[in-house]
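Encoded as structure tokens, the following chain is the form predicted alone, with no partner shown.
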Amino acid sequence: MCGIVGYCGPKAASQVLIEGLKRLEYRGYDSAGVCILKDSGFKVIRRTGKIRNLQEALGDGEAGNCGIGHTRWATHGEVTEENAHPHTDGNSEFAIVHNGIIENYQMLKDDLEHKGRVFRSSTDSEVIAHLLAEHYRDSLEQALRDIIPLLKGTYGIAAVTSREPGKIIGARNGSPLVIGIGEGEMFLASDVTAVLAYTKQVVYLNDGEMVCITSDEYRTCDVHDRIIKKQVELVEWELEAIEKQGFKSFMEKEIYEQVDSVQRACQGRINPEAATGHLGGLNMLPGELREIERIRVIAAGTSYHAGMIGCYLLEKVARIPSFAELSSEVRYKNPVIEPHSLYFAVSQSGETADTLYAMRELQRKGAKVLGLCNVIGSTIARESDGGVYLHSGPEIAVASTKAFTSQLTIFYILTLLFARMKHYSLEDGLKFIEALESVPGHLQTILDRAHQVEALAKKYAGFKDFLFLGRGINYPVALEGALKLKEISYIHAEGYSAAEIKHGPIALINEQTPSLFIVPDDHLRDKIISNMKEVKARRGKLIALAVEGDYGVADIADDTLFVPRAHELIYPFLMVVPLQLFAYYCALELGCNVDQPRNLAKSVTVE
């Protein structure tokens, strides 16, 4: 959830660290700090709040060409300078930054305090600095290697010592670390975005691996000091991709990028001659795919909603029993692995801890798990048995938008692939492709009308509670719409199947609780209209998201937004974008930070 940056090279480390931390702001944080190594020791500066507070405290910068920096989201201990990273051993000889959670920190802390160690923070991370001091002899690398068996939990660690200036040691277990390779300089970070301004050559660490970097080299090994030769990979993103490029916010930019990101997700993956999909990364032969009898999706948050839609499609169109489950629940229920089952782990970042751990548990029991990720080189992408990259480009805003529609695109192609292998005719496949390829044009039409959504948001932003309601394939869209609204505007919102309103939620209906209904022109339209009338009879305010020309819905609702008329299967794309815009404009109207909503992080790397 937090951000790490380390630097060794000829430049002023303080400036490189600040710029790197700014690139990691999107991950979410409440405090930040740096440790700059000098010939005479090191200097630690920490501040709560935004990175600009830390930058002001640094002034013109601290002299030194090596250092580590960190942005923190509070897990253990309140938001204070004492709890901010980097943490030291108290004698200003060892400093560390840490992502993750040390589950047995209290036991370690009690033992260290018994030995006379004085702690200055309420965090779990500080124990690492004190342990390094206790175990250090003449090698920081060896000291870290010695203490790793003592640490129970997850960690991405970067450590320095004044006794070995010009050197940074790192270790990973469950929390990402990446090495950036420059010319005469080296970087260590939790995310490639922190180093992209300086280099595109990176090396990803796996769990159980360590690294030692200096300005001119890096060394990777395991905890037993066995050398590990790593592959240098080239980051495909351009620096401009993580800039706002004239938009007011990253979220706005990413909402508008969906026209292109959906197209990219399709590129090279549709075969019009055979009217089928092509997903080579699945690493499965056609015969193996035909033997699949059921599909399971594990995911969290927005990715879970995409998985729900994917499972609806796979079952309805490809006739494969499919089920989406929250990854946080999978690991702890001792899942049963059924024969001829295929699992998909879905995660934008590819680092979501709940999904990663669930994937490993399923694999441990013999399941084949494929990954759907956006971040190349991420842990799920590397450890899964195959999978598909979304190719959305970097998603910086904490609230996911374009990754969601890219995930949907992959599920649609997967559905087409399975359907054509089973019962779909060539004509059916061509119609499905035509519908999918129409999505970008329809999205552009919706985005061209964004001012209509903005006007609606200004009217309703003052309400404190919302209900989002949909049916069938659009029920998960209602869940996603409610999630977006509460994520970035802090307005309480709940998503339900419209059919479920009479089973409890109808008790909440009043003039101060608007209900937003998703009403595509499909086989469930009349059912949804009946649910709308139930709300209307109780004087509830009604907002409808309907299809162009459906004035029957508009006559019932207090306010209506229209989307283009399309094939009924692709309405989730068309319905979710207005809901993203509605949440966005509500948040702006309320003065919220749409890119960095409170208490949330982009990459959730702790359970």
Ligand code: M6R
Contents of the next structure:
Amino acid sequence: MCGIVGYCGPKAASQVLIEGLKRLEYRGYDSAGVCILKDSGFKVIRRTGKIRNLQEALGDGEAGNCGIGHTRWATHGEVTEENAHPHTDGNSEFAIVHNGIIENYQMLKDDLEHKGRVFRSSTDSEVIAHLLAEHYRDSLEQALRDIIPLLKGTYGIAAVTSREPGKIIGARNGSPLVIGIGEGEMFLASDVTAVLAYTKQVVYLNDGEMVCITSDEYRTCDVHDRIIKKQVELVEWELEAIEKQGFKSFMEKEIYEQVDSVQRACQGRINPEAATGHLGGLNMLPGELREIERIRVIAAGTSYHAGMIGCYLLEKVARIPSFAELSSEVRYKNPVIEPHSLYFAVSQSGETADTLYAMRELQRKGAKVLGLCNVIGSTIARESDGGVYLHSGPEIAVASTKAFTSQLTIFYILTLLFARMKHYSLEDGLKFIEALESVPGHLQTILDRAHQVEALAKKYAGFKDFLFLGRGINYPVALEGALKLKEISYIHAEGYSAAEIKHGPIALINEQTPSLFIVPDDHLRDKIISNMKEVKARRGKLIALAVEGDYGVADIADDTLFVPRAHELIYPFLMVVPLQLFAYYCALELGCNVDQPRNLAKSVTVE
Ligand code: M6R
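Based on the form predicted alone presented above, generate the structure block for the form predicted in complex with the ligand.
Now the complete complex, all chains and molecules, led by this one.
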């Protein structure tokens, strides 16, 4: 959501902060600001809108080698300059940036106002700056330590004071913070992408930990000032991975990267000799895996859709009863942990609050939860009881694309692993591997024909409502196609099981509401064709996503896009990519910002 960056070192802090904020812009971007410490006092500059507005306001930069910056995604208070971070105590002595939500801010604010403090914003965050001013004696670190017990909610905080220039204090509870270690310079950020241009050496803070950085050292401790020795980790991502590299947008780049990212997700995880999968990160012995009687997936958004497909596969192929649930619902339903169950928390960012809190609730009750994350070192990855990384490289566009197909890949390998421990023969396993390994080639064919999807999008972008319909393993693909379209083009779209429309949604069908049907050549094809006919009989426009050469489908539809003929289990990969492209081209046609759609943030770290 919001992003934090802090810098202490020899460089001009304003430039480093702007550079870092640009890298963080994808996380939340309605306003931004910096605070630069100078020899005497500090200067705060904030602007609404894009980082370039802030950059223009800074001009050639403010002199000063230490500072903090923030990109805001509004939660409390509208998008205004006053509500943008950094927030100060009003006397230009204390400034803070904050990610998360201070739930008891109103009570704290009332109290501080009684003491004569004047608030300038309607945010929850401003109380932190005033509290620091009230509690400061001679150490900012101690002041932050003193106020932490007063704060209820979640936070990643970076604080500075003009009384101790050259120093940034950070604290974390529920909102990520990472220290970047450079040569003669230190960084503090909410996301490694903000520091990747300067250093690959990082230290991840855990909840309940604090840090003090100066240009040449960092000190980590807990809230009782007990020193905590942290491990320095090396970020694997290259800087180019977070640049567009000639593509028009990150989303376009990430759609095209799927040929490679699916391959990468498979690398070293398939054992052709034994015709099985190998997922070392699960931290489970074969005997333990064999005892698993049911699988549960918790996730949100696109990751939830990947989890639904994963569960379908695990149940159908590996014969393990499996069920995906929205993490936001799991947390509050007081879940029962059944014996011999295995849980997967699926999250690209590894920071989604709904999934993280649900995972903690399950763990509290004794569940074993494995993480399926893309971001290395993310909170879910670190707190889960084992897991698998997607290795898809950084996903910057808000709309998730390549992480989805990598999540699917891991579920396929997991299915293979379980199936081979049970009823799958060597031959079955080899066929399954052959099907999975054919995915990248098929995706390349689909991407080579992207112009056909573009033409279709140009024809349909003017419609206001869409239905996306699929069945079986492709039902979640319909949900994902509808999600992609609505989040980046703002066209209203609903995903349904094609069988389900007769139970209600068919009432929406008219000439103005196109239905996009996903029609693989599997055991459900003829049933789906019947569903298509029901729509056609009501004069609904029909778009079909069908298998090459299936003219039976093309004859019924108004427009058809073909995907290569393949093993029926891998169609979710082949069907989802044209839907990603369809959403992408519709958004372009409508002049939308595909990478940073309105109201959304890449990583949703509040509930
Ligand atoms: O990082 P996560 O996978 O946990 O994120 C979950 C959702 O917030 C995310 O998939 C969201 O729905 C995307 N914008 C979808 O494109």
